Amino acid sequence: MKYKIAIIGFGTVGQGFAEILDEKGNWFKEKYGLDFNVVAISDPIKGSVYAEQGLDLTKILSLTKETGKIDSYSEGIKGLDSIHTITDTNANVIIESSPTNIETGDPGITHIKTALNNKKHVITTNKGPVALAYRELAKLADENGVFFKFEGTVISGTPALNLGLETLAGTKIQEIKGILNGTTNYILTEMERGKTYDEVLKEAQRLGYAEAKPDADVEGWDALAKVLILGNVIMESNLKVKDVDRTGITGITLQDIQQAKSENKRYKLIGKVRKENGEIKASVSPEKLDIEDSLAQVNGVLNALTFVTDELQEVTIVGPGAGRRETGFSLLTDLLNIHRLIEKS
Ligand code: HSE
């Protein structure tokens, strides 16, 4: 099968994915037999271009860098909006990398439903749709005989969902907990080193870690979305936003951080979902951890996730949880997985 890819949302993540395809595409073809073209890109700010035979990603990426726009690309059809890019092009894989909206899930949910109803595979890094409508979307994908994949919604390209769903299948997972947001971990780490909150937040935005709205990170909404996804996808719960106890890091002062340091402790924003007397409980809140705690050692933009299991006790992974290439890579992980599944069938 030739994968004809449309990218909906060409921000940091969409561009990171395009860069990886552009740089390593030949190798993916040789090593995995992955035959693909990016046929369309649509973004509300950068514009939209569709070329049935495929776009030259090197050109598109340099246009984006130089002009911030893609619609001066020399060929193809311009101006298709996201929905028409999904429905009226020859794309058979839709990459949904528009920004997360944890209140409504849109426009992501609409993009994803449209793609699935049109029997197109969907790969997304958009947390809103998975956090709010996972079951409905997974069912729709099944009914339409296509794949719906979203590894990058939880700690970017570092394996989290596939690890829990596939590698840890057969062990009972009692709890999943960890540092699920890179921006806040970076802020807490740098504040401990003496920088101010505003200074570090700006730096996180410049590096492409932060969400479009700073509140999403610092008030714990981004971590909450990931907790919902972990709970609903891996622990088969049916949690809603209101079921997660959420506190962000805005109440933590430089003084609190210095005080914790003097006690050999460190604040971390911890997201948790756990089974308790047959019920699933979920929370996001700052915790003052002993400096020796493995999660206390995870600093900067790094994320970490611990699965508490019956067979293996604790399994912890540490890795990037945000970033252009890191999140772009998660889309590739899913594309390769779809490719393997299709090849096997
Ligand atoms: N803003 C998020 C973070 C990006 O800082 O971790 C990944 O969801």
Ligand code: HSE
Given for the second form:
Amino acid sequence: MKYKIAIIGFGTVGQGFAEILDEKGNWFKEKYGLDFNVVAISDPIKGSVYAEQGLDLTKILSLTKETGKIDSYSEGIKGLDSIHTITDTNANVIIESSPTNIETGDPGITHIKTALNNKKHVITTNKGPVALAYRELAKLADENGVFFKFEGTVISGTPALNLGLETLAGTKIQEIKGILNGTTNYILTEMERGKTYDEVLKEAQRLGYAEAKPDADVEGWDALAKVLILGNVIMESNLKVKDVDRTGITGITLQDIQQAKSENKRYKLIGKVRKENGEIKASVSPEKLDIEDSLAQVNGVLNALTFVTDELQEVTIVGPGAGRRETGFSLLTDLLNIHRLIEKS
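Following the display of the form predicted together with this ligand, present the structure of the form predicted alone.
Coming up is the bare chain, nothing alongside it.
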């Protein structure tokens, strides 16, 4: 099968994915038999282009770097919006990498529904649709005989979902807990070195770790979305936003950090989903962890996730939770998994 790919949203993640395909495409075909073309890209700011036989990714990436636009590409059809790029092109795999909206899930939910209803496989890094509408979207994919994959929605390219769903299959998972946001982990790490919250936040914004309006990170909304995904996908719950007890890190002072240090403890923003008296409970909140705890050892912008299981007790995975190539890699992981499943069928 030849995979004809359309990328919806050509920001950092979409470009990271395109770079990986451009640089390593021949190797993917040789090693895995993955035969593909990127036939369309649509972005509300950078423009859109569709070429039935495939786009030259080297040229596309060069144009993006030089001009911030792709609609000056010399060939193909220009001007298709995201929906028409999904419905009116020959793409059979849709990469959905538009910005996350945890309030409504759109435009991601609409993009994904449109693609699935048109019997096209979907791979997304967009947390909103999976956090808010996972069951509906998974059912729609099943009804249309296509795949819906979203590894990159939890810890970027670090394989959190695949670990829980596939590698740990056969264990009973009682709890999943972890550091799910690199920005807050960086802030707490630097505060332990004596800097105030305000100082570190400004530094995080300068380094690109935090947005100008950092509420999604520091108030725990990003971690909340990931907790919903872990709970609803791996632990088969039906959690809603209102079911997650959420507290961010804005109330943590330098004095709190120093007091924890004197107790041989360390603050981390922990997202958690657990089985409790037959129910699934979920939370996001700062916790004082013993310094020997595996999660307490994870500093800087790294993320980590611990699965508490019956057979293996605690299994912890640590890795980058964001980044251009790292999140782009998650899209590749899902594409290769779809390829393997199709090859076996």
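Keep in mind that this is a model prediction, so the values were computed, not measured. Residue numbers count along the first chain shown, from 1. We call the rigid core the largest set of C-alpha positions that still match within 1.5 Å between the two forms.
Query raised in the report: Is the C-alpha displacement of residue 190 equal to or greater than 2 Å between the two forms once the rigid core has been superposed?
Result: It does shift by 2 Å or more.
Query raised in the report: If we fit on the core, is the Cα of residue 132 displaced 2 Å or more between the two forms?
Result: It does not reach a 2 Å shift.
Query raised in the report: So with the core overlaid, does the Cα of residue 199 end up 2 Å or more away between the two forms?
Result: Yes; residue 199 is a residue whose C-alpha shifts (by 2 Å or more) between the two forms when the cores are overlaid.
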